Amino acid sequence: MSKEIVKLDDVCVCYGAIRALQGVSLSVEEGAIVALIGSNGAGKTTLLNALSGLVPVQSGHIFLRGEEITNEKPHIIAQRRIAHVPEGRKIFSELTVEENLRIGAYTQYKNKAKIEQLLHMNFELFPILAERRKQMGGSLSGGEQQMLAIARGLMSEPDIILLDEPSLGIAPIMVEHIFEFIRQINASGKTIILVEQNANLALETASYVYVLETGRIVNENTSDVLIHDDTIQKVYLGL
């Protein structure tokens, strides 16, 4: 039976007078792919940022394996094996592919053998990055940069990966490849929390889905159920 690995309990996040998250509660089981869908401004990215310590939580609680991590510093959360792959990729364009990956291994900086092992693992998972290892990150295509951003996150050897809009700005053929890699990463035992603008893709990929509107969860269920929900079909799937 799967164990709960992440829990949010009545979490609120504000940007000045704007309430970006309003009492959000959710649960993520170990080894699952859980998707967050909703329109722009619904609070999806804010939720990931709160989880990884990038924005302060005004009230409520965040738990990792039953231990509270609310408002922990981002580097502490990273050390607790949560990796955040941000929207827009945010790779270091003037560093090589390999240098970008080595930066991602900062939690392993004392263990050079481990870093080489992680490099080898990522080059096996993403062969195109092995071919491009000496190229500048900024010279890669959008899809290749997204692969690099995901691989950089994997270099910290996380148990949980937060993926923010991995299909954004990428050619459709590359999106298919990216999501195949996401499934492979999940099959290796890693838990994934996925924010994805393409609701169809999110519902096809995730086992459980939360729907956010104006900072609140307004619907949740297994993807098999939600894909047949009339409101989801009309609002998010264009059916």
Given for the second form:
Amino acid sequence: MSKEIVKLDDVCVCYGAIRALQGVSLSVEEGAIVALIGSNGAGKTTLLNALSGLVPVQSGHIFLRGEEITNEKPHIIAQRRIAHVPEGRKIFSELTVEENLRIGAYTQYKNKAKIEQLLHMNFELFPILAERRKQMGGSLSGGEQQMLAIARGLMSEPDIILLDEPSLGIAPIMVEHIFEFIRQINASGKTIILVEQNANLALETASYVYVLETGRIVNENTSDVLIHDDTIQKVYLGL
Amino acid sequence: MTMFFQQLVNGITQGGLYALLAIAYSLVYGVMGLVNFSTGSIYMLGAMSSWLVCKYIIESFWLSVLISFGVGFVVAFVLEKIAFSAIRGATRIASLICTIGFSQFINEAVALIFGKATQGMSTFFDQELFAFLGVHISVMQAVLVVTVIIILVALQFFVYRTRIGLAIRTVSMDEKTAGLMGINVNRTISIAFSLSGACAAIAGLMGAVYYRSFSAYMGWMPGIKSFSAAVFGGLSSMPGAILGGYLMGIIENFGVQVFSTGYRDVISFIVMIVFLLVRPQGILGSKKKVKL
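Now the other one: the form predicted together with the partner chain, given that the block above is the form predicted on its own.
The complete assembly is shown below, putting the previous chain first.
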């Protein structure tokens, strides 16, 4: 039985009068790929943002390895080995691929040897980035930018990676590549929390899936079970 | 020809002050996307502290530089805590107006304490360095030019070669994502802001030395002019701000030569307005390109 690494307990987030998360509880086991699915505005991105400290949590608790991290500043959470690959990738478009990666290793700025080693590792994992290392981030295709965003996340040597819609706006062939990378990264021992609108993809990739609707978790189970669930098939898979 | 070189030398000296002030605007604009309209007042405070040092402690240029640096740094640090951190989340315009209010407050407070009249400042490095074909360069001019260059080079090193510099550049590009990279955004903004204040205050000290005077309202014109210079060079680019500052100084001094002293301020602003009509992002500034 593996250990619980992330836990949300009755978390509520509001944007003014809009209640984006209304008492969400979930638990992620170390080394798992957990996916959050749901339609637009269900609160998936808000959940990741609450986890990485980008939005304030009104009530409830977030735990990392049993220690509370609720409402910590984003940089503190990043230093605790959680890498958030944000929605829309947020590449530094005026910097080169390599500079983008080096910023990803900000938390280990002093350890030059480590940074070189991580660069090397990422270039090996994503050969296309090695080819483009002197190119501006903004000149890459959507799929390449997504790889860069993931690689930049890996540069901080995280234990947990939060991936927000890695398939959004990317050519289908690239999406397959990217999800292959996600599985590889997971196989190297990293826990992955994945937000994905494409339920098919999420169910194929993740071991455990939470279904969000208007800020609440309405269903959760292992993907093997959910894939045969009637509602899921109708609403999210269009079968 | 003699006049040409003389005005060029004067322009570079004065341009150095504008460049320092323009950098001050650019640093804050970079990390916060906001113009700090109290920069001119911090310039005046820099001048004031060096004036006080020379009057009551010791007539030392280098001690004045240090004191001005410290005063500018601390005042800007406090201003950031009051005008920005405390009301973060409020609209941008609120912070902007706060800097204008702070500026007025500083100016009037100093006017109340030391009077509104212009006060004489100690003279430094009064000797002539050399005269060549009628072009006169004083030791003071040389010291000012060299000091500004040293500060600008040090600043470039700081911003492009250190960890805090990397944080400043990253926050300038994307504050939210910078936080996700493990960068302490609030602290970075605070450091950039304080540094900007230090630059403005040193410019003020140099202004006081150059014009041999100090007054409570001396920061207004240089403040507004170097803001224009920063926009002229490209507000979002540090090299652009430096270039804009020097160009502003040079244009102004040539303008005085061609027209008359009375048109000094008019000429520089006209040149800037015309230029910005053609290239609104400034000389080195870039239009934001976003690929989604």
